[in-house]
Structure formats: C-alpha cells, structure tokens
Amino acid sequence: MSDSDIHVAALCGSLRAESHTRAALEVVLDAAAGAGATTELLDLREYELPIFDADRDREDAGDAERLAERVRAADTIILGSPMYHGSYASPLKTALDYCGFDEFADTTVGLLAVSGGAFPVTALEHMRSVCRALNAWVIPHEAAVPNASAALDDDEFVDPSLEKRVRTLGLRAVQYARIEPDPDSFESDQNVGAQGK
C-alpha cells in the first residue's frame, strides 16, 4: 500500500478561535500531506456534541455519529489538545467518549499537546492512557508545544527545532499508519464503557 492510500485525521480539542492547538495540528497535517497522505482536520467547533450520557445512543447525540464516522475513516488519528488544569480539554474528552473500539482499536494514534506554560506532560500521559484503554497503537514520538504564545507567531513556529518536532509527528503518522499492534492492552479488557456507544 502506498502512502497516497493513507488518510490522516487530526482531532482538535480546542474551541478557541485563535487556537495554538489548531495551528500546530495544521503543521502536523501539512507534514503528513507532504509525505503523500490525504489529511483532514476534525475541528470540534463544527460539531454539536452534548456532554456524554451513557443512556443516550450516539445516533441521538447531535453530531456524535458523524464525528465517529470521520474518525473510523482515518488510518491514523492525531489527537491535539491544550492542557487545562494538568490534563487535556473537555471537548476532546467528550468526543472520545462518543467513540470506542470501532474507531480506535488497532488504529495508529499520534499525540500533540499545547500549553501556555511549561511542558504539557500530563496532558500527553492522559491522552495516551485513554488510547491504551481503546487498544489504539500510539506513536512513540509525541509533540508538545510549551509556552505557546511565544512559540507561535501568526500561526508560524518561531523555533525551527520545535517546528521540526511537530512536523515529525506528521511524518510518523504516515510511516506507522499500518502498524499491527499486539498484544491488546490489559486496560482494554476492562473497558466496557466504550462498547456499543
């Protein structure tokens, strides 16, 4: 299978109009496109996603089914989020709660976190834990953008080494798109909440 058959979708967990997360994800997608993949930004501002309610079917929850279809269509999914209170943002959590094994099991996932302050380690760790519970295969290379206001100027990276790290995530998204993860994670055996929603 050629790289041109690979589709990379980036799920943006920031709702801000001037989002540093969205700008960084655009760089990731540009690198993936440069490696031959088709790309798509899934901007959560464009989806009506009510707070997850396990008693409500996904088909009856606004645009949840439409979003899940777009996630399922991707060979690699990039999760991007600002770090809020030491974790990733609630819009992304809601989106992930409406997805499950059908969308993520055995799928390659890349992680990007952005923060206004120091390195957003915990946001990356929390996203990785959710992916592990869904049996996704997370790319070892992850990208973090600390001090985002200083790191980006007019949606362009100021530091070439930081831009290279973010672009590398896009390249890895294409290179690892067809990985076959094995074995399943222990967490996935215990994760019944993601089934059937």
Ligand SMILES: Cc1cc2nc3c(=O)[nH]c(=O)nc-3n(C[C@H](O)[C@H](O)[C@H](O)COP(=O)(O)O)c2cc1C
Second form
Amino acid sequence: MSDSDIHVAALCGSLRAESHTRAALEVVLDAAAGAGATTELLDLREYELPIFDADRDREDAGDAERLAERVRAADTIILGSPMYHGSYASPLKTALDYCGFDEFADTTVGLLAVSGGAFPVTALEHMRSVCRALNAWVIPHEAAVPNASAALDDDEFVDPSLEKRVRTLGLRAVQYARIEPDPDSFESDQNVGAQGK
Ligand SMILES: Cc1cc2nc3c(=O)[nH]c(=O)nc-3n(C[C@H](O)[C@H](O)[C@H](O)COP(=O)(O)O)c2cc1C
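The form predicted together with the ligand, contrasted with the form predicted alone above:
Every component of the complex follows; first up is the chain already shown.
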C-alpha cells in the first residue's frame, strides 16, 4: 500500500464555531496530506447524534450509522478534544459510544487535546484508555495544546515548536497507518458493549 492509499480521518470533540481543537486538527490533517494521505475532518456539528442509549439500535439513532461508516473508512483516526472538567468532551464520548471494535480494533489512532489552561494530560489519558478498551493501536506521540487562546492566532500556531509537535502527529498518522496490531488488551476482554456494533 502506498501512502496515497492511506486515509486519515479526524474526529473533533468541540462543536464550538471558533474551535481551537478543530483548527489544530486541520493542521494535523494538512501534515498527513503532505505525507501523501487522503484526509477528512469528521465535524460532529454535521451529524445528528442523540445522547447514546444502549436500548436503541445504531440504525435508529440519527446519523450514528453514517458516522460509524466514515470512521470505518479510515486507516488512521485522529481523536481531537477540548479538555472539559479534566477529561475529554461529551460530543466525542457520544460519537465513540456509537462505535465499537468494527471501527477501532487494530486501527491506528492519534490523540490531540486542547485546553484553556495547563497541559490537557488527563484528557489524553482518558482518550487513550478508551482506545485500549477498543483494541486500537495508539500512536506514542500525542499532541497537547495548552493555553489555547494564546497558542493560536487566527487558527495559526504562534509557537513553531508547538506547531511541529502537532504536525508530527499527522506524519505519524501516515507512517503507522499499517502497523502490525498488538495482541488484544485485557480491558477489551471486558468490553461487551463493543461487540457487534
Ligand atoms: C465545560 C468546559 C469545561 C472546561 N474544563 C477545562 C478544564 O478542566 N481545564 C482546562 O484547562 N480548560 C477547560 N476548559 C477550557 C477549554 O478546554 C478551552 O476553552 C478549549 O479551547 C476549548 O476547545 P475549543 O476551542 O476546541 O472549543 C473548559 C471549557 C468548558 C466549556
């Protein structure tokens, strides 16, 4: 498979019109495109996703099936979220709960988190935990954008070294799109909800 056959999709956990997370994800995707991949931003504002109800089939839950289909089409998925209350944001959680092993198992995932204050370490950790439960393969390099309103000016990174870290995530998304999967995690063995999604 050449790099031009690799498709990288980014899920944005912020619905805000002027989202810094979305702007940072566009930089990740730009770097991935520069490395030869096709790219796609999955903007959750464009999907009607009711709050997850395990009693409801995905086919009956608004645009959930359409979103899952776009996630399945990706070789690498970038999860991007603002830090909300020390974790990642609920629109992304809803989107992830509509997905399962079919979308994430043995798939490469990159993580990006954005915060208004200090480094969004816990948001990254919590997204990483979800990926372990879904048997995804998470890129070791992760991108954190603290103090977001000062870090970006008109959707451009002020600090070139931070931009380089964010761009590196896009490069790794292509480089590791076809990595040999690891054995299943212990957490995934307990994840009955991810079966048959
Ligand atoms: C409900 C809510 C909770 C937040 N919690 C935190 C937090 O725990 N730590 C932090 O540094 N910033 C927090 N913020 C600030 C956001 O992380 C920051 O504004 C970020 O840029 C939002 O991402 P966006 O620009 O992509 O929408 C919070 C914002 C909101 C709306």
